[in-house]
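Presented below, as C-alpha cells, is a lone chain in the form predicted alone.
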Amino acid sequence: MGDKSLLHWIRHAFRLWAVYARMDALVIMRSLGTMATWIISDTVLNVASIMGMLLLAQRFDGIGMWSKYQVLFLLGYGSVVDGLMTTFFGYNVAFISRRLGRGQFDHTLIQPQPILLSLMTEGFNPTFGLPTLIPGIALIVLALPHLALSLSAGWWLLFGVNLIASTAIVLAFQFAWGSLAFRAPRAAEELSSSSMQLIVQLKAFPLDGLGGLLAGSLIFALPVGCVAWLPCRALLSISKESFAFWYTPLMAIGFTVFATVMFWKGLKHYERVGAQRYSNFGFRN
C-alpha cells in the first residue's frame, strides 16, 4: 500500500469500478442489435440452467424437506452468487488460471497499484452480470412472500453476509485451483474450468439426502454446498442450530486463507520462472 492510506485505496477502487463499468457499458451499447441479442440469449441460458429444478419442485410440490418456494429461494440465491461472480470478477479474474497460464498476469504486475486492488477491480463488468443477477433476484422476490420468515434488519444483514461469504468461497476455490497455473499452465486451466462447471451445475441442488461423507466432500473438497444449500438452510430456518448462520462465513475465511497461501506461493515461483505455457515454442523463456 506504500505511504498512501487505506481510505485513499478505497476511493481509488470506486473510481476504477466507475471506469470499468463505463467501458463495459460501451462494449455492449455499440450495437443495439448485439446488445439485445446478448441480453436475451444470456437470460434464456441462465433461466434454462435452473428450469429443471423448478419443474421438479413444481411437479412434486417441493424436493425432499424443501417446499417449492424454498427451492425457489435456493435457486435464486445460487443465481445471485453466480451473478456477483460474473459482475465483479469477469474478464478471467475468476478464471485466474487463464491469466496466469497465458502470461496475461504480467499486465497486472506492472501496474502502479497493489495486486489485490487490481484483482478486485479489473473484472468489474456490471452489464454482463445483469442477465444472471436479475433472474436470481426475481426468484428470491417471488419466493419470500410465501415463506414464514421474519424479514427483520438482522435477517437481511445475515443474508448479505452469507451472500458475500458464498461468493468469496467460489472465488477462493477458483484461485486455489487456478494458482496451479503458476507451475502447470495447461493442466491447471483445464482443471479450473472443469471444477467451476461442476459448481455451476450443482450449485443449487439440495444435499440433504446425501450421506455424511459425500455431503462433507461437497462442502469441504468441492464447495458446492456452500454456494447456496448451506447458507439457505440457515436463512430459511431449515437448520435449527443457532450458529448455522455463521457456517458459511467461517468456511469463507478458511477457503480465503488457503487460496491466499496457494496464490502467494505460486507467485513466488512465477517471479523466478515467468509464464511457461509457450516456452516450447522458443519464446516467453
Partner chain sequence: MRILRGYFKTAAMAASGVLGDDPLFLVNYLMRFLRVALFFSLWRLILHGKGAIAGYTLEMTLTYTLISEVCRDLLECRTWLEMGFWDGSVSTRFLRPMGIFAQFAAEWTGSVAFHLVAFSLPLLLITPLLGINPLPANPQAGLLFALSLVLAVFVGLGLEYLFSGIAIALRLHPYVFNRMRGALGELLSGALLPFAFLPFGLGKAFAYLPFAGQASTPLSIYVGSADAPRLMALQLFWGVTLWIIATQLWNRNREKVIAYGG
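Starting from the form predicted alone, produce the coordinates for the form predicted in complex with the partner chain.
Chain alone follows, minus partners and molecules.
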C-alpha cells in the first residue's frame, strides 16, 4: 500500500468508481444505435438464459421439490448474482484470463495503485449491468408474494450476505481458473469465458437428486451450486438446517482464499516471464 493510508485508498476507490461509471455511461451513449443494441441484446440474453428452466417449471408445475415460484426466486437470485458480476467486474475483470492471455495486464502494472484496487474498481460499469440486474430483481419481486416466507430484517440481512457471498464465489472461481492464463496465455485466454458460461448456464439448476460425487464437485470444485441453489435452499427454508444460511458465506471465504493463492502464485510467475504476446483486441471490453 506504500506510504498512503487505508482511508486514502478507500476515498481513491470511490473516486475511481465515479470515473468508471461516467466512462461506462459514455460508452453506451455513444450513439442511439449502440445504446439500443446493448440494452436489447443484454435483456434478450438474460431472459433467454433462464427461459429454459422457467418454461420447464411452468410445464411441470415446479421442478422436483421446488415449486414454480421457488424456481422463479432461484432464477431471480441467480440473475442478480450475474448482474452484480456484470456491474462490478465488467471490462474483462471477471474474464481475467483474457487480460492475462492478451498481455493486457501490463496496463494494470503501470498504474500507481495496488493491483487489488485496480481490479476491484476498473470493472465498474453500472450502465451495462442494469439490463442483467433488473430482470433478476423483477423475478424475485414476482416470486416473493407467492412464497410463505417471513420477510424480517434478519432475513433480508441474510439475503444480502448470501448474495455478496455468491458473487464473491463466482469472482473467486473466475480468478482461480483465470490465473492459469499467467502460465499458458494463449491456451487459457478464453478459459474465463468457458467457466463463466458454465456458471451462467448452470447457475439456476436445482442440484437436488444429484449423486454425492457430482453434487460435491458442483459445490466444491466448480461452485455452480453456490451461485443460487445452495443459498436459495436456505433462504426459502427448503433446507431445514439452522446453519444452512452460513454455508455460502463460508464457501465464499474458502474460495476467496484459494483464488488469492492461485492469483498470487500466477503473479509471481508473471514477474519472471511477463507477457510474451499482446493483443489490442477487446481492450478493456
